[in-house]
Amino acid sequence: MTTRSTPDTSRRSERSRKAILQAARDLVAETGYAKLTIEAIAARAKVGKQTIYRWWPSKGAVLLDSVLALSQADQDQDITLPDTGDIETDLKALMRATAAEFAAPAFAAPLRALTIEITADPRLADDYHKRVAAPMEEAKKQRLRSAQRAGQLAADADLDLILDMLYAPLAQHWMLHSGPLASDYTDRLVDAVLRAFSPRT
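Could you show the structure of this chain alone, in the form predicted together with another copy of the chain?
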């Protein structure tokens, strides 16, 4: 009886792996989520379907790896955010950069497709948080802690709540096409959040 659950990683074709992730990103950016099928990815990557099914459990898992490869080209490296010493400046720059990513099809299209899969699949959501969201949030919290030490945020401020209040409204606008992604919006968002969590005077 052969166990089919664990293919031999050491013999995996790196060329095929990269071609599949690249094909998934290109296809979703060019033709949209609706036309992103396993068959289309395989054809585009010049790869047999079985090669995809062997290494990924679902289309969403392929997308997760695609987005991961896109967001940290430099791998296994801890993310560090700019620190000018002024939290308002840094957060506004960070939020503007995030909005710019949402506006760039090459980045936004795969991320939107992944978000759809995540919404429908809680297990994929777990993987996403562990491998993509958590490292990014940790970097942001580092920057917020630095601001706390500098007396620019209340000492007892809830950093997770701050990140939610900053990121969620922008992400919501982008995902549901429900509002602007412009920098004056993100600036006002940062202003409001800093007002809520400024040190007591």
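Can I have the other form now, the form predicted alone, not the form predicted together with another copy of the chain?
The text that comes after this line covers the one chain and nothing more.
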């Protein structure tokens, strides 16, 4: 006697979710964010529109999850950055990785679109801050505090200002499509910031 197994709806749902996120990334790279629609995502992913709306309130929310899935940034566990004991080495590795991620073709278009949409959608901006920006910022500050305890940064260094000085030039260069970064650009950023915030002698 042959028995039929019950379909695994959770597996089917996960396949649909991944197809939707991939479709959103592909379409925004092909057509730009302005022409991205829920209808187009649904058609590309071969799902119904209601399937998308059941999981996400807007195309911006779909795009946020698509970027998080690509970078594996949406983690329930705490983020901890590498600590070799040398803040220069660790910051240079972190900044090089960030520049490489910005330059990756699969990542650049959806992230650029997401960055623009955040400025117009307060709900999406709040979601992004809670899920991405705030955890990463705290992880970076933990690493900087460790450097302060080791005497590699001034004890009274403004950690928010350090992060702004590291990331703002990189973000501006990227957002303005200023062309590929010189291979040592992020290293020079780190060198300049560490000189500005080194312990006073």
